[in-house]
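Single chain ahead, by itself, as structure tokens, in the form predicted on its own.
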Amino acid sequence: MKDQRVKEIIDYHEATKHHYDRYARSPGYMDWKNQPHPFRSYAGAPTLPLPLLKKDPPAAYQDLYDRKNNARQAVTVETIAGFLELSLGLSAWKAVSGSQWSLRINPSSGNLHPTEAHLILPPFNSNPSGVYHYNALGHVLERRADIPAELWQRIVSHFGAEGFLIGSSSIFWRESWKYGERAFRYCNHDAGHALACVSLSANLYGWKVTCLNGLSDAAIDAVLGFDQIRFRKLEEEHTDFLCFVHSAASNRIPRSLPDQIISEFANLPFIGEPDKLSQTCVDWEIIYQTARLSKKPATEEIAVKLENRKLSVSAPSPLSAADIIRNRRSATAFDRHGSVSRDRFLNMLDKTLPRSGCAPFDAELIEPATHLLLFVHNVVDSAPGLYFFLRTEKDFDEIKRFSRSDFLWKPVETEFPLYLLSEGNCRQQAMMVSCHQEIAGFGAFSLGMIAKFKDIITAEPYRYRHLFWETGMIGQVLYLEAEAHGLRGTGIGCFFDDAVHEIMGFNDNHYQSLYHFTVGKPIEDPRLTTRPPYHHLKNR
């Protein structure tokens, strides 16, 4: 039974994967009348306007990441609002010739967001404890269970620490309405960027986010109330994560929870009725049946060692911690002659690297297995080329063992696992294998995300989202850097598959290239006037 999800699990990744001479299934066209609502709500169920920020939080550029500055706060209506404010709510709204449309702070494949937020909070400002969703377009809480207090306490006592629940879940037809088959593989980079976003606003507050791994997607169902929840067909939510927001200063956190309090939290009365986000909606199968193979059962809790490596102040950045979160922006286009400094360029992919003590990776979602295959086209005093980083040292020997004889693997720096592979001009490779798009080939270097995959997906079929999330989450350290550092990113889920792996000069599925990603210089849009992210709510 296990071998067979296996097979179609991976099945469903071939049968998704873009070639030169043909994509993945998509519409092949934009059904602009049933065009997903990019903003659930739940009708039914109590409001709670948030306040929005009239300050942000002081943390440098380097806070973002490294936590013995930041101070812990308490969780307060205010506190919980600036959370989510700097990491799910709305970062600007874009118009253009009578259109407007919204920015997040999460970024998402076509901007169309397939992700919702559920927080199951304490109680705080005489609100009760409670199931809570959160729609950012009105910055509000929507309660949907009251919680006992003996419930809590009982949660307090299993974690034996003070804080909050946040879970995350996607809609897969938001996705799939302009990206057919391909887009569950884009629903999990973007449970991925959400998952950066939050661990990194939690920084901000003295918080760490911790996975609890151990739970099955069938508990979180029940702990959320989805099993109660009667959603429209092709627009119901299916769960990502759930994870514990605490003190960064507290001792050992469990990655599971009782069976007990997933009881009590599946006898509890659920309100609130998601509301219609299109008029009809297309099946796409194939994704569906590759969710139900990639469901999670409940496991062994997992501790994920990360190594105690010093964060790289190489390259400072001007910008506050807030002022990168809120400036992030996905660039549509690239000037060519634009550079990178050789210390930024080695400073971004030091952010990238899972460490202990450092958001986001420190979530503990996953043992490391995604590195970056890099196209370099303008990094000053470095050689245009191909290049390796390896996220993990492990991985080195069999990676190498699987890829080009002809590769150097030359180290660039000491003590760094970044590596050359072959020098010379690589903008028109860059751009052939993402899809012919120019912003590959036109900024200051471009990647693939390379994961183990076929041993991972074998040994637990359920990782196959997990490793799709990983990305997502060095996609979105990425986006961050590039702002810090005066550029700007672009997250690129177009590329054919199997052309990446033979630059690799892989033969097999034992490594896969997942996600891929470009940095350069931006050219801003004349045309596009911006508008602040609340400047609809006129009375907050």
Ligand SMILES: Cc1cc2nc3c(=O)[nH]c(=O)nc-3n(C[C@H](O)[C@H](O)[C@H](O)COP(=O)(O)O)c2cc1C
Second form
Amino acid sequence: MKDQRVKEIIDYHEATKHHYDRYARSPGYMDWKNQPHPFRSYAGAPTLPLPLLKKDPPAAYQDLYDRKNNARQAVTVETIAGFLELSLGLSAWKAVSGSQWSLRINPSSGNLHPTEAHLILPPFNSNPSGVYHYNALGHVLERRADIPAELWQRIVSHFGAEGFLIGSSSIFWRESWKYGERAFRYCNHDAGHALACVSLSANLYGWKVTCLNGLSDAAIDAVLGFDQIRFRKLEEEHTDFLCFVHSAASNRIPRSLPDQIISEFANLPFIGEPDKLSQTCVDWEIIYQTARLSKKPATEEIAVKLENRKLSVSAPSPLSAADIIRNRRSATAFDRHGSVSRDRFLNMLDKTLPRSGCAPFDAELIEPATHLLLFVHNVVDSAPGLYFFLRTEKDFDEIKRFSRSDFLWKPVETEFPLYLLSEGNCRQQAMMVSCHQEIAGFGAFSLGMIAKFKDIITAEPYRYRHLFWETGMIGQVLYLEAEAHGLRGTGIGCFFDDAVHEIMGFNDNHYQSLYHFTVGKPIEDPRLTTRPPYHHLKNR
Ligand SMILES: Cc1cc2nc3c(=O)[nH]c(=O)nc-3n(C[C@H](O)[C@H](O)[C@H](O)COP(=O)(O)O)c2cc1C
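Please show me the structure of the same protein in the form predicted together with the named molecule, now that we have looked at it in the form predicted on its own.
The complete assembly is shown below, putting the previous chain first.
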């Protein structure tokens, strides 16, 4: 049974690889009249407009990640609103020749935004505790269920701490509308970006996000009331993760919920009809099949042990944490002469390392399993070439064994897990493997995220999604790091999978490249005009 699931998930992965001579199956054109609406609302659910931030949290650049300087804030309507505005809210509106579109704090493949957010909040202001959906367009909470005071108290006693819960779900159709079968991967990248966004934003309020990694997807469905919603076919929300947001100093936060609490949620009366997103939807069957096969069962709760390593501070940024979050954008073109100093480059990589006491990886989603294969083009005082950045030592011997025997594996710095594999100009190679996209070769560096694949999925098929989430989290850190250092990044979901594996010398799927990223000096598009994120909301 399990072997068959693993096989079918791996079959999906193989079927959705792009190759030089063949792209994964997709519509091949844009069906504009059926483009899914990027914002969901729950009609009939009472709405609670959230205040917009008048002043951003004061955290400095380093405090984006480091927890120790961020003072713990009370959970109020203002702090929840600020937390959401700086994690999943709008970041700007762009316009060109008569059309306009919104951008968000969290990026999304094709700006299609399959990720939805739901919150389980304590009583605040005059509201009793309840289950809410967050609609970023109006910056409003939609109240989908009331939670009896006594049930909320039991949640607090269970966690042994005050706080709230945030969950995410994906609407696959929003991505498959454009990208077809590969869209399941992109939805999961986006979920990972969103997880990093909430962890980093929570940190600015002195809160920590902890993944409830013991919960089954079925339990999350029950808690978020998805079992009771009559979703339109193919417009369903598919559960990603549920996290507890808290300020407990202890690492003993439970990573699950008792069955009794879950079944009480299942019996709450939920209200609100999800609105229609498209006139008609296309059933990319393999996506729904793979989603079923990679559903998470209840598992043992794990406290992921992270190293206690210091954050590198030698390349500070003059920007505040909130400015970096708000300014994040994807670059669409790079100045090919744009470089990054060696110090900044090393600092950017350093921030992708999982460490205790630092957002976002201390959300404890997964034992770190992803590394970076770097195409270094223009890093001052560094030879151009292929490099490898090892995010966890334990995979070192195995990766070396599976990769090309003529790689140098020459350490670049003492006590820093960056290795030179081979010297030489690799701009062309980087562009080619990233679907011929110039941004991969014209920047200062680009990279492929190499995840331990076969053994992890064979042991626990649901981790297929988690691996993509981990890469999305790394991507989010790289986006913010690029911004912090006066550069710009772009996530790259379009790449020729096996061409990357060939560069590494991989002959099988023990390790796979799951996501690409590029960083460089951006060239702005002068045709675009920009408007503030919430210019459309009056009096808030
Ligand atoms: C998972 C993922 C994959 C992406 N893939 C590509 C890509 O292959 N090429 C590209 O130019 N941009 C890519 N992007 C960038 C998106 O197009 C961009 O995030 C989106 O248009 C929203 O713009 P913003 O990031 O400036 O908010 C990707 C983004 C994500 C999150």
